[in-house]
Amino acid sequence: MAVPFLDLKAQYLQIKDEVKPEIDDVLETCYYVLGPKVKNFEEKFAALCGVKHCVALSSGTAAVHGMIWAADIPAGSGMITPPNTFTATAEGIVFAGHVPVFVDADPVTWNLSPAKTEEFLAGCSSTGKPIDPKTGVEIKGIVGVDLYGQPADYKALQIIADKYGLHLFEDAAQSHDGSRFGQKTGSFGNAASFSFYPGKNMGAYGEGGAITTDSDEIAARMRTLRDHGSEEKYYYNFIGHNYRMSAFQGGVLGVKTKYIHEWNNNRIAAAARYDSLLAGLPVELPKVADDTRHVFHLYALHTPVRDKLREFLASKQIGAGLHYPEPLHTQKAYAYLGYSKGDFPVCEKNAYENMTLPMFPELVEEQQVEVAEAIKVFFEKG
């Protein structure tokens, strides 16, 4: 049996009778950008995240850029983030005029390690201010990443941020409706960014993103910055950008907000089935931190023979992904920062050994058994 890595059609068929009228309404009203569909979505998503504000944007990359940009941090500041993430996390830092400062991940959750962050800051603060030894910039912020759908330890990161006077941001692109310590993703730190790329837990029918925040100042500034720095048409308070969300995406996401909790429950149940089916095999399975709602955007296992296993699964028509196969600190785009292979061993292990199995809300046990049996056969053959 072929098992796809992702099945977006199954989800569409479930909600198409609700989505089509939303799209038709946009076509009838010709209100194509922002407008009531987007406003309705913003209100629903802010409520889902338990925050005052949601500002809808054109993509997840725009959201990472926007949340940092709107915080109005002095240009050229250092921003701590892990290198085992999608490039948009670091791109957003750079687009906002700042410098990525990489710190290694926790070996259990693969998220930014609070212990290593504290150790790094303590070691570079002899002057009274944390100065990045690689680039010489003063560190002004931390950008955590909710990798694979598991929220980072923002309670510990907030303590560190407060101690050193830093801003704290959450890249929640993979953790819609997740939580940690009873607090919803999107509500940690100064602001959070979300992606609604089609394959995300709550995906648009195209590109989309948002920031969420309790800060009136960040929200107001972001609403201006997303529309060319304008509060009133043709009058500009800032140099802004065109980061406006399409009304079509607002309509689609407004419908999906009703279902995201149920869909994530299905993902969590599927992850538990994988745990059971793969128990005892020579692979490292995902671990969920205490008091955490890990929403399993991805189910990532780790093995040194990842590439051979993935090739074997492909021969059986079973989809498997790599998220992400090369850490940012060894990529050509970030060579100017001065890092080398070996600098962040946990992130490197994650990059070179991770493999993500088929995961979507409609995944059924029969499909998962097929995946697990194929992995068993691979290891039995040696």
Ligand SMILES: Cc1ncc(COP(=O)(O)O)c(C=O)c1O
The other form holds:
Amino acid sequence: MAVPFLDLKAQYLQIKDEVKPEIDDVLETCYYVLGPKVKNFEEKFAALCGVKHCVALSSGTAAVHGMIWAADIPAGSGMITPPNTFTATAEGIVFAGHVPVFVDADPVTWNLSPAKTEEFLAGCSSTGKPIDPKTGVEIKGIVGVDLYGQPADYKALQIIADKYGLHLFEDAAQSHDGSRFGQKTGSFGNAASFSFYPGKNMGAYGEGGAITTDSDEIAARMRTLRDHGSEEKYYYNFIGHNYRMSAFQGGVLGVKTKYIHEWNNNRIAAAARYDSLLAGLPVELPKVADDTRHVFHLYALHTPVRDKLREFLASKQIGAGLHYPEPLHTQKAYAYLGYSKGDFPVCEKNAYENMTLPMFPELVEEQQVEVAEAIKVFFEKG
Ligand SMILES: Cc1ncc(COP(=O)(O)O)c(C=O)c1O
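Target state, the form predicted together with this ligand; input state, the form predicted on its own:
Below, the chain from earlier opens the complete complex, with every other chain and molecule after it.
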């Protein structure tokens, strides 16, 4: 039996009867951009995250950029982030006029390590301000990433941010409806960014993103920036952008907000099933930190033979992914920052040994048994 990496159709069929009238409404009212559908979604999503504001945007990349941009930090500041993330995290920092400063991940959760962040900041603060030794810029922020759906340790990161006077942001593109220490993703730090790319836990039927925040200033600035810096048509307070969400996506996401918790419960159950089916095999399984709702956007395992294993699974028509095969600090695009291979051993191990198994809320036990049996056969063959 073939097992796909992702099955978007299975979810569409469940909510088809609710989504179609939303699409029809947009077509009938001709209110295609922002408008009541997007506003309704923003209210529901802010409530889901437990924050005052959600500002819907055109993509997750726009959201990473937007949350940092809207915080109005002096241009040319350093922003600490882990290099084992999707490029959009670092792109957002650069688009906002800043400089990515990479710090290694924690070897258990693969998220930005608070211990290494503290060690790095302590080591570069001899002048009283944290100065990145590579680029000479003053560090003014931290952008944590909830990799694979597991919220980073924002309690520890907030203590560090407060100690050094830094802004703290959360890239929650992969962790809708996750939580840590009883607090929802999207509610940590100064602001958070989400992606609603179709394959995400909460996916639009096209591109979409949002920022969430309790800050009235960040929310107000983001609303203006997403619409060319304009509060009144044809009058511009800032140089902004066109980061407005399509009303079709607002309608779809408004429906999906009702189901995300239940869908994530299915992912969590599927992850537990993989854990028991794969126990005892020579692979490193995902570990969940205490007091954490890891929403398993991806179920990533680690093995030094992952390329061969992935090839074997493909020959059995089992879809397995790579998230991500090369860390950012060794990519051409970031060569100007001056890092080298070997600088971040945990992120490098993450990149070169990870493999992600089929994972979606509608995944059934029979499919997971098929995946696990194939992995067993691979290791038995040697
Ligand atoms: C961690 C992370 N940040 C940002 C993004 C960017 O989101 P989008 O693809 O919606 O622009 C993604 C999506 O792939 C992501 O995984």
